[in-house]
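Here's a solo chain for you in structure tokens, the form predicted on its own.
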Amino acid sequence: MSELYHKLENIVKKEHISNDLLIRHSYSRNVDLVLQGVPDIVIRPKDEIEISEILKLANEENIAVIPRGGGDCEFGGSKPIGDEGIVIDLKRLNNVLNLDQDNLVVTVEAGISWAKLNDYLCNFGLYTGCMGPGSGMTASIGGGISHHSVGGGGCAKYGACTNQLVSLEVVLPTGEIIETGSQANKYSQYPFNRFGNGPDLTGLFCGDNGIYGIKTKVSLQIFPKPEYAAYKTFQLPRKERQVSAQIMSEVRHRGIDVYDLMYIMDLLIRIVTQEKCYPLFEDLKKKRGIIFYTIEANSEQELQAKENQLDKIMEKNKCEYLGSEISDGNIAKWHYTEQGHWQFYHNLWGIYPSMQPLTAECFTPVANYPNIMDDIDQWDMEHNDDIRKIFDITQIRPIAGSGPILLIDGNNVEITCGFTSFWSVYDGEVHPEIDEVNLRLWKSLLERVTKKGVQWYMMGDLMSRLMVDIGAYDEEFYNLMKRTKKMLDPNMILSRGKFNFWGK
């Protein structure tokens, strides 16, 4: 290994290399509680010909390489699958490097956040459209296109971030640099569309997880940001799932254009006024959950309209307005206002000393994820003696549910389902137990979800996995899966293990 290091050392310079045992550990899990791979070298290389030479070498030396964008992936997608290979951190490559006004593309370094990119063009009065993930303020653009992210907003109107995709560069597994889109025309001299030129291959790397190829450079399209916009919260009635899906349903099939439309459990109202983490719903009367919606408009006349259309629909579902101010409970103008959109979508995290998420996030069709949440109520019953197991320990229950139900493109929501738990350091002891009861649940909730018939997008190390595992995938879909792979990658180096693609 020494003498790999020494190589390693020679393209990028001592400065952005170590295998120090506490740098390797800082870089040996994402955010679940149970998923963990020690790498042993991580490496910050500035371009794509640095990852180009790291990849070339890798291959010399049949050795796993893991790509790592922000780290926020929630299935232990940015870190080894089991001890070795080298995790390339891609902070360094974090530049705006073109904006293109007249044609509305901008071309950014993969590793630059959702945060950091929406920040400078909002001095030019534009913004990405879908605001990526709901870790945007850390969340690579790279990674958003590796997992078709939505979360962060505009999600409604705007889809998924890999909708606005234009071009990529991306670093083969053997060491290749390739451009997609309108750039595979090498007499191209900017980005400005993505389909043509034959294929769409841009899309062999969208929501990929990482296992075709690394991206190291981007190319979106933006959007001006509309002079206006309005935010409203309601609180749902009862049978506030079902409620919830019809307004949702209705919005679409009277195409009314909503920026964001979202259900809030009221499971989530009930638990974080109860331990005062929202003060805004701590005067709610009736601790049920939320629905509120956000609309973008040209004009005043514009947004008038589409707010009177929305206000029927809420006024005859029997939904009950909150006010306009966010001391009213308006959490849609704070979503929208303040930052909020990266702030508050995994509403239950770290509310308990030591809780952290176990999710399953996924899209399905509006009128099945009311049927999803009550079969995770269900669940959660017959698997309540495991349940009790970490409840015997910590004196606090795992809680199942969904946090944010949000409205995506099409006719479909995006959830984030499953369940808060406890790691296995609890007030100051080691419970080898909980790690292994959190992980014996969250594989039977994973695939308890998988055949409601949902689609994954984040999926990483265990969903991949796991799809594979139990058999989810058509055969000769995930055989060409694997010949594509295979080609790209004949050592099996890049991403190693996820969806049961093992090396040598």
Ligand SMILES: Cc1cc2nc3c(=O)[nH]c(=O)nc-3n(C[C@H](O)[C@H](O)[C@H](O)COP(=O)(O)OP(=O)(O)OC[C@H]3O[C@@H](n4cnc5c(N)ncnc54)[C@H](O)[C@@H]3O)c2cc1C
Second form
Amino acid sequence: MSELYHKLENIVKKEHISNDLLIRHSYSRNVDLVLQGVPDIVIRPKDEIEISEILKLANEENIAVIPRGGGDCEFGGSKPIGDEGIVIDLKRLNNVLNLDQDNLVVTVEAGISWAKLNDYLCNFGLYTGCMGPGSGMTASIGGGISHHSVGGGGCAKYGACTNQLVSLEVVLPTGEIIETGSQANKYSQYPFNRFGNGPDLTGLFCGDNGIYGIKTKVSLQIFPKPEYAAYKTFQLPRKERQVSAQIMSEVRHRGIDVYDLMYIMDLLIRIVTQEKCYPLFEDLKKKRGIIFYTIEANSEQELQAKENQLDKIMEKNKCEYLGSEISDGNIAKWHYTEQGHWQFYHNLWGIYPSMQPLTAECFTPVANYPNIMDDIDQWDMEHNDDIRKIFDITQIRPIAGSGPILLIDGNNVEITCGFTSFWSVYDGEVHPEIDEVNLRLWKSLLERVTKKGVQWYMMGDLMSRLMVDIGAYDEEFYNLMKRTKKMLDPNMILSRGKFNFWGK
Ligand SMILES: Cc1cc2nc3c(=O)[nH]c(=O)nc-3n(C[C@H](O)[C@H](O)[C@H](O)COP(=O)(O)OP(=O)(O)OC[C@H]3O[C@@H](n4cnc5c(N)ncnc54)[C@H](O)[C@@H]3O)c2cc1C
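Following the display of the form predicted on its own, present the structure of the form predicted in complex with the ligand.
Let us now look at the entire complex, which starts with that chain.
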């Protein structure tokens, strides 16, 4: 056992560290199955002090460190790039530290999941507003902040989870521990506001994909959950991409306060019905796209007024109401009342055995997404020969497209787009050629979408390096990002490899 291992063991105790081969391999991947490297050591510290000591040691030994929350990133955000390195699993930082009901701020340890936090808050009639990502049952608050996550409910009303951020405690790569927001004033007794006391350093760590520091405490605004809610699901007419975009834009332009507004494309409806993932759509005669809304209100009158406005928009756009019950196909009700927002995507990605989502998530203005979706169809046709190589093995064609499209803050949407393919281990046999085709097609599609001007918000290793490889970054922006990295992390130990800061 190495000297480094013994030193780390002294920091966290031996039950919280491992170099067992199986453990190391289980931390070598995220949701995608691409293997980029296996860590030497996996460690589970309990707090910021232990994390600080680990980082100081890693600097002395010049060894890479990768922070990991729930490990739900879709393309390698919290797995090592290259062998070696220490994965810091943050799941022991799992507690609610303070609920400030007067000021509506909660402070938690960064490894707590969205589900655990909201389960706690609902005892007080409160919630986080934006419910984090669709993976919120396991994904952590720290991972969400590191990604600007959005999608697990409430995103049309509250936007990405970073919007609610008040302050952070961060262990810098060199081991110093800082607090941001109102806590930058050492006389402030509790976190209450993000902006002020100088520049918004909290923002530096939002969406940083774990390169600038390890978040250990997060203070978030919280909200009383309104007493009234309504949820309706509609089937879209033809030209559903354009019609759904028109509806979203009209809702924004008329200032109607929706909690969620989501479009699910026809291809997805057909597949999930065919594979019996969503029995609630089985009875639909036409397997067209779906749009649904959720609204919240503090009185029945307010709810009714919003509902009337929205229903008029749906009617004008020839949308067909499916009925009030979940069994009628009202996915909106399931999404809101039964936490479907944290279950939806799990089903989608397990449609066939060995299927793997090779996706990425981005923001774009509402008006842009029909065009992006059309171009993904075009890309699919252009790459049919390559896609066929996988089909010849699996007899099921990989799918290019998008998951649900969600209205977020502003007149923008979140799109999960990509290529859903198969793993090289298919039906008990290994087909290494699939890996090569998958990676090539995945990058090709993401490059194509990048050139539509989208904003990737969760970047992982794949997107962060692809942006650099294809020259998509504005040069001055990239240089500032790199200089900031060098200043905060002179030995470049944290999340080594991301954004290609030191070449390939
Ligand atoms: C079924 C499913 C549904 C999903 N739906 C959505 C969705 O709707 N919206 C969405 O945004 N994403 C979604 N995702 C992707 C992902 O789960 C989220 O982005 C989530 O917020 C990641 O959180 P995590 O704790 O799993 O982070 P991880 O995957 O562990 O880490 C993500 C990144 O953050 C870094 N990191 C993690 N914790 C910390 C910390 N404390 N300090 C510093 N860096 C840290 C990691 O190094 C990595 O770069 C989904 C994934 C799955 C599997």
